[in-house]
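Read the single chain below, which is given as structure tokens and is the form predicted on its own.
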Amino acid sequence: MKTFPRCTFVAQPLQSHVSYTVLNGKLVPWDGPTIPVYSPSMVESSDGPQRTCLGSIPRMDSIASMKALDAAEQAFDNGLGAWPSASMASRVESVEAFIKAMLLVREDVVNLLMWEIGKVRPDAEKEFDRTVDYLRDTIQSVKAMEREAIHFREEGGILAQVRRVPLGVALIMGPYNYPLNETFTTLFPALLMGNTVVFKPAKYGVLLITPLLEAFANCFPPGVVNIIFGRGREMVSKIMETGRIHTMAFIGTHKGASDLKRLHPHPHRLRAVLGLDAKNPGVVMDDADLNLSVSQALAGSLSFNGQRCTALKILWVQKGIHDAFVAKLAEGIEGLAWGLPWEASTKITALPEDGKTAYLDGLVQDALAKGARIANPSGGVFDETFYAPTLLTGVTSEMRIYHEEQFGPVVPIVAFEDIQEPIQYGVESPYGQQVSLFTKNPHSLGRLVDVFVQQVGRVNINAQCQRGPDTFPFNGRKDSAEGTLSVYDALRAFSIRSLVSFASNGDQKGLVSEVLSHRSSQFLSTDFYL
């Protein structure tokens, strides 16, 4: 039998009390109540196994958040501000500044991400430099779009030039699963498009962002980033009452969106970008390759301990196929390296949810419980914060399993004979972000693509379920999302679409053309950015 993971050896990690926060471009101290921070992984000592503590946050109120509300609203100032009025070149001169900034601490954000949160290195260090290329790429779309804008349009005698303008105030909340890369994803490219912002850190993976503060309070104007710690119902609850936050990124369950919408006293003029719940299902036909589906289930459904919105949740598998396949994939499970994050073999470590343990147990009672049964040796097992990894077969729609988000280290079989089951699966189900199809036969697969595309944002064939590359839309069905994300698409989110037109005649052109000729408007420009 393995063994659960522990620090068996004092390695502190880097020590993060926060005792200040970003409000108005300054870095402003908190003297007020703090909630600490603990790593999911246990240290030995001689009174047992403990968690390490690593750190503080400020556990601040609605007081706190309202002032950083008032300092974005004053920044914005209806569209006037310093900030939504600059040019796309001061506003990208800012957000490289901070690039710079960043990646001089790349090394202690990897470590917190691995000590707060368990992400293994490899996974830590990827994080961090694919948030730096996203961060690149929004830059050299953002331009993309700014010369597209530079053209004037004539329909019917009416000139016009079209361009995008911020929105107002975002606020930009992020998942514990990718704190740094999901979190970012939605707030530069709010940034960059002139919004400015209150920003709620992670409920668990908040301590990377204190190696920014400094760059965030340095790098953009007073009132454009604003950071509020703590719990997020003290805080946000408040500043949603207002009727005042004019577009929300938030990832996370459907039912906390939903009560977060609900507060806004205006929810018609509340743009949200949501990422939620997804149930996603692998369907493995009777022909599919054999290896490549079980390496495929394995990495999809387990991957940083199957904490991922994409990750494989419940695998249908065909009957001719099926005990060949959990024979395979509960030998690839029995494979998987239990450890620390920053040991170079881990691939399954600790859980970092107050709880998690207990609720996936509960699952897999249920389940066994109603006649499913655990498929690899070592499953089932748990102890503090580690889950082992489990195969559950026999799964059927009696059980939790079959309809819940588990959101952890538990991977479902169901079989099946007639396609029409996984089909039916997937019409009824409420969430609708991506579906793994693997098979060989052209038929099969086709019919499966038809039915899936209405119920899905990604129908990924014989591959396992994923976001990236991130120019590609990433986007949901039911109740998995609101809005697309991508490089390009989330530039659109956190904007909207503006024109000035005026007559096509000799007196208005006139006019127009003194005004770009003086640069009087920031708006009405020609001025090609290279």
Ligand code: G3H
Second form
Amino acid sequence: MKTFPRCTFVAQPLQSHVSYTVLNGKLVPWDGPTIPVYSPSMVESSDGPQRTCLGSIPRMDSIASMKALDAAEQAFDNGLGAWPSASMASRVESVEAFIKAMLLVREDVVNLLMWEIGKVRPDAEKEFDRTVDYLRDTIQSVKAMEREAIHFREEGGILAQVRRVPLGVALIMGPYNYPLNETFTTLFPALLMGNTVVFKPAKYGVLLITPLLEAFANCFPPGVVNIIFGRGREMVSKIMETGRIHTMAFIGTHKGASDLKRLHPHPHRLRAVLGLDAKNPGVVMDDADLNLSVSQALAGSLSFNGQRCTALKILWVQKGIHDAFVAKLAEGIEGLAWGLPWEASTKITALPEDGKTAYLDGLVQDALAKGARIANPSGGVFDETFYAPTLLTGVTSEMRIYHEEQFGPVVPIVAFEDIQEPIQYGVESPYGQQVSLFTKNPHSLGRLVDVFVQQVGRVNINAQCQRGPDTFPFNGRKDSAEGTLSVYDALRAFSIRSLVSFASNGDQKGLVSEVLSHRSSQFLSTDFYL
Ligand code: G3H
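For comparison with the form predicted on its own, would you give the structure of this protein in the form predicted together with ligand G3H?
Every component of the complex follows; first up is the chain already shown.
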């Protein structure tokens, strides 16, 4: 019999009260109301299991967020501020200084990832290291972009120089499941392209920004990075209503994204970079490799308790392989150790979202009432913040779990006979992020690939869904995303091409040559950045 994980010590060393924020290049004290931050991991106490309080964050209001917007707008200064007009070399220098500061606090951030969102140590370390790699790769990519931009193009008697320029003030909001990685993979491309930023850390996984606040204040000129802490709606609505936000990076629900976009008085002036809901299906054909498909389905649906936007959230399994697949997957699920994030063998941990276990139980009870079955012995139980990984078979379209994105450790299986059934599911789904196809048959695989590339952003062959490698485009169709991210694409998402053109005759060429030789323009320039 498995037991619910309990911690026997409190996170005293982590007590982290954020009493200041970053505004206009300074650490500004906050003495207003605060919001406590609790760990999802339950700690034993004389009053029974408790969620330990890890610290608190400022509960800033719309007045504070307007100040952040004012500072960012002033620093941008219509693209003529110190940051947008700085050379790429000096922007890169700032980001390199930040990376250096970031590496010094790796262990603090990893610890907070474990305590705040329950991410197991290897995954927390991977999130940190992957983020640093991403920033370094972005620097290489931006240098390549700069080298390209020094060239003049001639077409039909017109010469032109084309460069990417920033869009303005970017509002950056991250998700709780990758509070460092998914936030920084939009924040830093936005900064490197010369935008100034209002940054709202994720709802959970917010304290882990604390060890970096000083670096944010010190590495960038005043007003370039302004941080707002608190409840999203209370702070962000007001600044969206001003129409002074030019780009918005948001990772969350499509409903949340639409509500925010709707607040902007000129939606056509707002560029949105959105990572939204997903319900990625895994389709397992009769001829699939059983061991491979089970191991990929296990990792795909239950890494970080299924709290990945790319997680496999519904498995379609053909009837010939169904029973063997279910038995093996149930065995795999039973083998996953429940525990605390810092324990070496732990795979399944407590969930940070308020009310999450009750929500998951609601999904499971609904499915059971409509004829589904729990296929693993320890499935279907929960306690406080912990929900046991649960394999549900006999799932049908009548059940909520068939439609809703569970974002947790419940794995629904739909048995099918005719491949048209999962195809229809993919076509009718409001989501379109990724799919995993498991088969050894090249003919059916080829056909399925052609069907699914029209529905989703990525088709994975005999492998789980995932975002990486980060140089690959990461996007989605329908309600799953807007825009494309990758090391290369993110730089484009936060900038726009502008060009300067002139007739390719002697007079104009002479004039522009003078501009170049006197270095009188930042834009019209052939300075080479090595
Ligand atoms: O939550 C969405 C993440 O971008 C997924 O990334 O596939 O590397 O876990 P991942």
